[in-house]
Amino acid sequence: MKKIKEIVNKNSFATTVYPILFGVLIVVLWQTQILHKILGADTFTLPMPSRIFDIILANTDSIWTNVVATLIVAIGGLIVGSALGFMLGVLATFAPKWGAGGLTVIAAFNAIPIIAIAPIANNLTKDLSDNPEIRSMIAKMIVVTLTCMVPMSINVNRGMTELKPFSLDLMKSYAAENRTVFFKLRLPNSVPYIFTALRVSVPVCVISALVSEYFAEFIIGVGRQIRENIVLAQYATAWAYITVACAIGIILYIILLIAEGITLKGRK
């Protein structure tokens, strides 16, 4: 057992500490300018990490405005995609025959990409109000729950079907109903591959979120700054929402391996 301890925190060091210090050495190339002499740029369409910082500081409530209508649509999309995929995987599992096929339907989404869904979302909800933002809103929701929907629906499925061997016989030899073994076996079995997804996901969310700001009717969002400021060459003020926008996945990633340590802990 501790060697076994000892080989989870070698590992846990390994991809903790390694990426920050991979972080920490592009961070000191691109402050020394050594960055931009291997990429050929110069600091006005590549400014200095310091000029980034102090944008952020100078903008903090402009730039928490569009964080916030950015997380609502990313989490919001998140949670009725994730809802959705989930009723789908379970559909599926008890309706193979039907399921299969619905599956095979929903993964065809991940070949579309966002952009060809983002102008065709804000032509469909364009009658749905009056107001832009809740229009432009429920857009942008519409593309996330899609992106996020596919891959619950198809983890889900694989948690609900690939059980350990004998343990679905084990419940018919005792006369177990569909409603015990769905809540007995195969929802337990499937927590795992519910994170699988998430992990997915989470990244997937910010990423469908920005890049539908691109394209939304009303004008708020990180992903949406980050077009305006490059429209007006605005290299900085770009930067800066771009950091903010990784800053936005990695805290929310990091909740994610939370709450997974969490609910899976000492299960086996």
Contents of the next structure:
Amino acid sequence: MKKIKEIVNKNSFATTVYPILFGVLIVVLWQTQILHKILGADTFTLPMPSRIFDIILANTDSIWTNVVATLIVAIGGLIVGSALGFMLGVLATFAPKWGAGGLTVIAAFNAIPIIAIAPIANNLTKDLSDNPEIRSMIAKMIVVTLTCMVPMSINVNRGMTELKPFSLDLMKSYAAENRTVFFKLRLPNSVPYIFTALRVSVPVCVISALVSEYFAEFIIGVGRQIRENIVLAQYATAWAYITVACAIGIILYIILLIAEGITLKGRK
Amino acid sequence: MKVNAMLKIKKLGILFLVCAMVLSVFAGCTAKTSTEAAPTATAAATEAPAVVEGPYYSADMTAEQIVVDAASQGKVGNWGLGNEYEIQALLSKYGQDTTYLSQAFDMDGFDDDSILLASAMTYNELGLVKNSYDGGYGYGDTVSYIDMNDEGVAMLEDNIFCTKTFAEANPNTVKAFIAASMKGWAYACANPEEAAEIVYSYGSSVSSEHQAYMAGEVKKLVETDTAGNTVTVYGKMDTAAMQQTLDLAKTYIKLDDAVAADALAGFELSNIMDSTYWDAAMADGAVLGTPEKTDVTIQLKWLPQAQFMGYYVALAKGYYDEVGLNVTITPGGGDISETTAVYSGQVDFGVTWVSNLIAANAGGMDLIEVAQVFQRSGLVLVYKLND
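Could I have the structure of this protein in the form predicted together with its partner chain, to go alongside the form predicted alone above?
Below is the whole assembly, all chains and molecules, this chain first.
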């Protein structure tokens, strides 16, 4: 608790309170329908916050089932993708000649739209399991993995190679082995870069999980519910799931910030 | 010079290695699937004989046997997104759970056996499965299907609708639009080949052969009711079929929003349809009057195809001009919500399935159906036959 308090204190008043105040302002404008007038929307396509929260409260069980399904995909893909990205980043460090080029090619993965990978991943995983729930979970995870791998590999590679001036020379003057250089210099140096990568990939993992659910064989997940409800013109319910999706993204990001604060405490 | 050449070779080598690496990632995925494919195929072959001979179904099996078998394997497919209610009604009829696999907008899942009982529209997917023209799968007579009409779970599909407010403010426009559209449908059903060509000329997502096939099948849906009787008046709202659609909708449309669910439970036919405009437009010697609004747009449920041939024919033959309307046809596709487009006033008329209109009204829209073009359900469940 103490640690968390310190972190909160460290983040200045302005960076936490102002965003919250802004959020509250939006909700107030929304509930008082001033927002509707500004946007030219009606309460049908943009229902009141109170109605949205009523729906969330009345459907906690089914929402929770969908949230769990989305979280498994998002976090599973984030872990696998980050691990793969880390390994690629390290690999590129030890083979710098083709490493830089290789990472550029991998970075091109990020340019492939999720909506293009998702159906391909579905087809690739058709024979993996007789249970559509499992094979479509794997398909969705592949999509998240691909999108999370790229930021990690590039940032880890930078963390491993952009060292403090002369630090590598110093290690060499000690006749340090490559292993020692890796564990004592490169790895600690790359930790802040890992968090930079995670700041990109945590929101991305949620978004790609939501979008990949659109195309999955097995019908489950927050993203799928958003799509179903919008097509059925159930906007209030769709907004309820959009709110839940936002909450997932924000909570994961806050967890990341706290973890970053604890890990990097006293670094700067 | 030599050093340069060496460098070039090295660079090329590096490039090659990177490509190989990327390829191996993909190859890894496909290799896995190919090694895993073999055991599943044999497993299916050894399991299947307990129920039927061969991995598929025989021609003399009843619909119940097929539905029960496919549902127990979890291999019944539908697109979802409001198209699933008839399938769920059929699954319930035979005591099965109402879950289904999400089917893509192609028939690949049916082709690769991940779906044994796949949803298909008689005029579209069924044709692609059977025929071997461009885009077809060429199964011919090796497939058969279960018809929702025969099973008593038919829900009516393509209609014409607008908002109640629009209809009340522009009654003559609505009547004129119905009269001209139905004239278009009558001509299209009398000349399906020509209608298919007209649709094709307005832009098409599919081949002209498929358009022709589609026109022939759509004609059957427009001219035959759920019981198989011939319908002579186009766009008629059959109360019994509409009531069946509403009853099934009330049972199978599941809404998380309590307000919408309550509204749905209390719906009667008057909440979703108004036949007075059609009656007035189609009466003998009907006087249509001057349209209040002359520039109108109709939003289709899907891409330009013979499913909507009546409107394209009416446009091409000038039937809309005759009644004083300047009509624009807006194609749909993907996740475009025709109910929202009409409700928000972007377009005046729309074509949707009755179940989608019911769900939208439960959500708070004020849409009314003014004509029912398809008189029977075009949805079937297609399955492969054993050799």
